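As a starting point, one isolated chain is supplied in structure tokens, in the form predicted on its own.
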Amino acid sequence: MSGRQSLRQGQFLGQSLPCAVLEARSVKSRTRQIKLCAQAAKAGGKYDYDLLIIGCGVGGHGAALHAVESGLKVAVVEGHDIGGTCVNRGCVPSKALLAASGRVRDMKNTMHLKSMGIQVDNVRYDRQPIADHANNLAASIQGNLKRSLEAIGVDILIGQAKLTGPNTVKYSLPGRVDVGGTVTAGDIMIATGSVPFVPPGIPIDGKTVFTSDHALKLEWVPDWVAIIGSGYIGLEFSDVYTALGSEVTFIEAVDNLMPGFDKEIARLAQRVLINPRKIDWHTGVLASKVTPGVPGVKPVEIELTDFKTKEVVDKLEVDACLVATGRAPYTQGLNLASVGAEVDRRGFVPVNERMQVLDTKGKVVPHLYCIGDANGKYMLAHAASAQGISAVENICERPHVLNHASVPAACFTHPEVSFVGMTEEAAREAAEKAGYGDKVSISKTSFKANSKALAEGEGDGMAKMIYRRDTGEILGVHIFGLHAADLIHEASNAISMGSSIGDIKFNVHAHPTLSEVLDELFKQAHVEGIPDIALQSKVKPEKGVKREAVAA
């Protein structure tokens, strides 16, 4: 392994290097890596840039930062807004709405407040300032991202880009002759993201029938809103709308709410997030026809069709309809044919595990990469960023493969849901196929057993871990409860580093903290050959061995 590769290999692939060695080599080795990568880039001076990134969302931005750190000359081409969907029409403004509406929900929960000696009367909210909070936050972060790129010398080219051949991109804006041009680069990375997916038969008017892009503007709060889809997006908006006083009806194509989540976690989450609130639902049906209405004048009409029989089974009249049926890749107009590639039937750009684009024959297209929602591997903003960093590592000849099983996901409801790895159902199915079906075990704990959660009056929730009791491998971790989105990272990092339960079971967590929820999961796991901590207090110490006192 060359000096150029050694440290990054150790860091990214989870190889164990002694701390003293890392400390001694880190600065010198990293500096040499950057110089070597920069020298290689300068050797290809026939191009305008070493790396050109098409799209500047979270994935493109992360890739640009890492590429500059690696000594590359970088430009990004952005046809819409710096920050992409996440910053402008997704993760960021939705969290602002959830934060504000969550405060309203908390203040209206008089029973909860009275239990802690707090009395609050006549809680009200103003819609426009809540909407402004979301919009202002998105604008602020967008500006921060742009300045962060400019500060390190990344050129920002404005326009919609398309490939015109190997190493060449043309960009322009419709109707603008003063914007655009053609640039070349040693490597090109596609990071164009995604757009809301709207099923056939649903016309979007942006007022009464809308997607998350429109809902984030919070132009009005309908008395009754139907939400098509009960995944991440639908759940989060149901949290916002019910907190602000709306009634919600879920329309879900499959037979259960929250498809894709671990079933046990989904059942508990439904009891807390859906059943007690002003929410009803129709499962196993499609919204086969939606007719927009007029706010305050004419209702939205929704025709429901049985998913299996395709027969019309019901009709709804609501004030508004949010279409939350997932997202579709934004890959039109890239002109992949110019390099011998094409999107698949769903519109995704095919890539290998190193994010290299594949041509129509399944072979690597030289110097062309695709990351994020556009490749369909894992449609999450932080996954896009991780893929971008991984792609840059490969561009700099530091081979890297991202372990997607270690990428966490979260739903920011109140309380939150998070997970990493496989669901229990998927883990058992995979284990049966691989021949270790009898080795899958489950560890569980409740937030009601956590002192910090009880102090907050937030005991609703649970965590579970799916693991192999013969090897201690962590297959999946799922959390529903207070700050679940923050708690999941100890588990995701363990999976990323290849740590077994034996490696982390004896770690210490501060008391009282929510992190002890994970501590309980690890300590309750029964792995062959590893002592059970719960039994150690019953085992007498060997003669001459002193036990340390532990403060409660």
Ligand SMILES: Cc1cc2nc3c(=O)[nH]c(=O)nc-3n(C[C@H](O)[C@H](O)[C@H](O)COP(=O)(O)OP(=O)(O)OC[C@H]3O[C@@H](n4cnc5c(N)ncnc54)[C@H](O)[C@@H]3O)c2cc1C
The other form holds:
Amino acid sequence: MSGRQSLRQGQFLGQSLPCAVLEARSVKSRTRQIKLCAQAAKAGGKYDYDLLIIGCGVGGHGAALHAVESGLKVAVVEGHDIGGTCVNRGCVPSKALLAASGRVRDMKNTMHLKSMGIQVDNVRYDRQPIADHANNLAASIQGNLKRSLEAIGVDILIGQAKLTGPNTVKYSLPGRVDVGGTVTAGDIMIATGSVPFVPPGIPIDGKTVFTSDHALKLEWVPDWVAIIGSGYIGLEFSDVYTALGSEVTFIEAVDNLMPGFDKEIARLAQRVLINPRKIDWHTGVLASKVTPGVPGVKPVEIELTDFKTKEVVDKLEVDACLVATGRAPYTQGLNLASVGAEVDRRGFVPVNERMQVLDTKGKVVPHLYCIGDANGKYMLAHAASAQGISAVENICERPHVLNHASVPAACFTHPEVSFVGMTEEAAREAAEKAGYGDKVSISKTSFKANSKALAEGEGDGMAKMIYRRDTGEILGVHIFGLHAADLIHEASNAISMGSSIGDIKFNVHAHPTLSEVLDELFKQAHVEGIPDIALQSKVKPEKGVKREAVAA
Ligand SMILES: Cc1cc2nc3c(=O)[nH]c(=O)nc-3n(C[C@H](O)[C@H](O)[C@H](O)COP(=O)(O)OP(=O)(O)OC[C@H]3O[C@@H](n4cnc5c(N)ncnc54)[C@H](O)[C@@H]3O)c2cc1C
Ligand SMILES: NC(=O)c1ccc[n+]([C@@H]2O[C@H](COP(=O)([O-])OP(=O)(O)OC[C@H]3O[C@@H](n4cnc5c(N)ncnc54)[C@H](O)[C@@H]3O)[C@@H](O)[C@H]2O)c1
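Alongside the form predicted on its own that was just displayed, please also present the structure of the form predicted together with the named molecule.
Next comes the full complex, and the chain you just saw is listed first.
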């Protein structure tokens, strides 16, 4: 296999390591890499592997690539499917459905198209090919991930793994006597991920009452679907379903929709993503009892209970019900007790900031790490992978702590929502506690003032930054609008690099681009001791001077 081929096959979550890793396996650079990780690679002969990773989702995969690059001998044990949730039942198929349904939405938006002089008649879609697009993409990326591991010499062991003591893991597959065994490793990393959390009283039949695992297969498009939970999964599926013609009813326990987001951004997002669409909602209620139906014959019945009074307040009859009420760590059966540890009351594996597992007394369990959804620090694919890389750094005695405040998040609705750092509410609360409450400032910019967004006919949107006006520290950035998921990285990189607003407000952005939304956001901030910049949108140009010249 050529380096180019392996690079193409291995690209995932920003890592294009296999090519680099193959190069690293040339004698010279491999020697250098092993030296880098000399402390960790001390297993030499004592154990089967330097590092054994339990679970090969995106977290385990990212860790394996980085560990090999660091010169470690690595194996993964995977109990179900390489790529885990993200590739098979999460990010990948959901984004494929969002891409296809998003096109349908765009092409059905005749008013929008007409405003740009385009006429499209009679837009239709076929459900099965859309479903196939998602399933095929997942299968293809799963294959790429597997090949990328094989190409760099990672052993893939098949089976459900459990710890049997320090440095030792046993794995087996129910019903398969030919699979399984016991392996030892200098370090072990738990990366077992999560599964849908289903509240009590909700039986899942997989047809009329289902989780994202089933919904992603798009076996049917119900006329009316209730979605329990208005978090990431609920919002993204409301986008898919309404684009494909369904009516949606949200059932949300908290008093407002999208409770996990900055309140102001959530309000704006609601005005664009929810109010104009065929969506209604019940907030402050729990779906306390759900009775599955029969498609086309008997509706699904949902009993709603007031979250505060616990009284039954309503009953709904819908065609289908998607349960999107969060995810639970998949950590049962790991036998943590064999190393003196146990999961917390929600099932997460307790870790310190270096991803080292803590025992029941809060002490580090030597040579045991846990990353990704299983530790509950930040249940996102790129966070899992970043934690895996961070853990490998620590295994290699290159101390590393991932700054979770710099990890961005995005919801891939049309338009998208993204953020990094704290919401305004959380930032103000933290600032009050820390004694700098009077120093918190906000800057905001609108997509309506951005030429590129207007050229696209996509002026709905805003960006908002929460910062300290005494130090210029960025506390949080939130974006709602076209390509928000791509735009957020300028802010997350700034936070990660410890850049203050003073460091970045004089940077130059190409015109006309959506990136100017963030450029303006930084320029609008008033930081003590840093000169304000006259903004295009605010400053009246002198006679004969072009606006661009004023901004420059
Ligand atoms: C519908 C949906 C959409 C999502 N979209 C996004 C998105 O757009 N962006 C984003 O960042 N995140 C998204 N996520 C979240 C993302 O999928 C997870 O955060 C990510 O997959 C976590 O990675 P992980 O490696 O920790 O665990 P997982 O991906 O869950 O992988 C864990 C693996 O471990 C295996 N395993 C478990 N126990 C054992 C055992 N005992 N022995 C051996 N193997 C075991 C499992 O079979 C699994 O393959 C989405 C999630 C869902 C459900
Ligand atoms: N684009 C992305 O990055 C993306 C997309 C999908 C999923 N994910 C990941 O998957 C995880 C799970 O997503 P999710 O949307 O299921 O969880 P979530 O935590 O984002 O939202 C769950 C929502 O359900 C509500 N809820 C919980 N129990 C309820 C009940 N009984 N009745 C009514 N409402 C209830 C909560 O108040 C909350 O608003 C997320 O935390 C995220 O990490 C990420």
